[in-house]
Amino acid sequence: MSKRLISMALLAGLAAVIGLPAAAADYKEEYKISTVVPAPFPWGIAAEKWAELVGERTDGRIKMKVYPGAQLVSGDQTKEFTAMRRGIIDMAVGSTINWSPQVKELNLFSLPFLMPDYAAIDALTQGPVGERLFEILIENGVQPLAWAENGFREVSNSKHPIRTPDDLKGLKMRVVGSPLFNDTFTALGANPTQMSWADAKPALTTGAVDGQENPLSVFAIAKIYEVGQKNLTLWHYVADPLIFAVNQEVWDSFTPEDQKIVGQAATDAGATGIEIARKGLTGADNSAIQEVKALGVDVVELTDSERQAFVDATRGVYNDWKQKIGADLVDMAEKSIANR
């Protein structure tokens, strides 16, 4: 017998002995979960809540641990999936928009006006388009667990009210990096800019972009409203979804108990982010808008005929993206909103 077999069999042994799983033995010390950002953001609190679930539930047998700002991959946060792919990340809870350069297909959450409220994205990532998008990215090296999300992206800026497809002409606009919001900001006549994060509020500050789209939570959080970020128009454009996923050698590598362990903890975690992502912006409770309106900013809550200008002004993005996305799956997301 070799001498690592050896040593295998006796830290099989060991952890027998002391109650464990023998695969245990051969686990890391840390598990690194990238995200772009942290608590109290509703992303990072789903982030945080997995890897206390997974310490609880295996008696801190599997320790993980959240690291914010996508430093993993020096604040490149489209560069996420290949290091996790490539197994630089151990694990994420990453958007579907940051995924999209890699993953074509996650670019159909981010197709303008497709989803026109929460239980339009609960049919698409709790339905058959979730789960065929769950293949593609195993199909792409990675073990997708659960949605969590990061909810409909608003958008501001620091000039005036947006009511019409004519307000955003001309603005300069910061978008994150994925060539389909470059199109739809440039259908709607304004000068989109694609950055980071970390550099998004440094922008705004200066003056360099005059807006921005993010979800509310975002908008509050970071106080972006503290930047010349007055005008607020709540338009429901898109969604982001997150994805709670795994490196596939270190999904491998785990037992098949503790792959129920982490992945239910995934799924718990993903439910405690989308009722924080929601809060105050569902059903007859408006409190998330009514602080945000209490700080200052004006915000515009469009009409149904003025949200109908907007996606009749991004049809042709929408159309022309259809195809790239791939027909067939946007067809099973459309259904699946009907049938909601």
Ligand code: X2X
Given for the second form:
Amino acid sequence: MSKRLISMALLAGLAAVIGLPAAAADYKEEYKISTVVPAPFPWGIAAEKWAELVGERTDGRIKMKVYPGAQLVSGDQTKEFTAMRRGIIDMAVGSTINWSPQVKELNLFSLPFLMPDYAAIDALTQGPVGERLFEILIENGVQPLAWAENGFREVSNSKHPIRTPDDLKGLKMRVVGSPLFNDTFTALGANPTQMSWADAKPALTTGAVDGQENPLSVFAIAKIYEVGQKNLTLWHYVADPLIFAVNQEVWDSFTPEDQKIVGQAATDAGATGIEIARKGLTGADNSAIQEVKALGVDVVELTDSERQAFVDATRGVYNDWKQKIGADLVDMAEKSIANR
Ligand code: X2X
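The structure above corresponds to the form predicted alone; please give the structure of the form predicted together with the ligand next.
First the chain shown before, then all remaining chains and molecules of the complex.
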């Protein structure tokens, strides 16, 4: 027997005597969870909740800690998935947008105007499309566990209200790192620049860019309205779900009981995260919109026909990316949404 095996056997014996699951002796001191934004953003809260629930339910045997700001990948959120796959980070609660450079199918959620409402997001994540995407993530070397939500992404700028595609003409827009966003904003006549979240607010502050797109919660909590972004259009053109996932080796090192605990905690934290992400934005409660209006933001809510003009202007991008993502998957998504 090797020294390591002997010491593991001894630890297992000791663990059995004091009533701990044997494999716990082999666990890391700390598991690092990567996110882009921290609490009190709904995204950061969801990740914190995951760590907290796992800590409670394993009596501290599994310690997870949230590292926000994509700091484990030097701020480059588009490298998060690769880092997780390689084990540089153990776990992540990541946006489908940030992982889509590596997992092209995740661009699905960034197809312009695919999802008209929250029921449509749920129809995808909670249906056969979500199952298929989780299979694809496993094929890509990580273990996905549950969904949460960043939210419907709305467009803001410092120049003027956006009501028609024409209003976007010539605006310099900060977009996230999937080429699909470049194509969408180019089709609308804007001038998109890809930039990490870390660089976005400085670029808005100096006027290097005129506008950006992010969920209302991010807009409000990051105080984007303070850096000249007084025009906000609620166009719900895309939404980015968040996925809880674990590096495959880390996942395999957990006992089946602990896998169950970590998975269930992700599901529970995801449900909390989704509830917070939608607060003030659903049903009769539009308090989140009222709050940004009270901060002096000019909020444009599009009529159906105004929205349709944006749908029409981006249809070519949709069709082009439908092929890139996989027409079968997009067909399945369209069907799930139609039947929601
Ligand atoms: O960078 C963004 O815009 C953010 C915070 O929404 C994501 O990470 C996708």
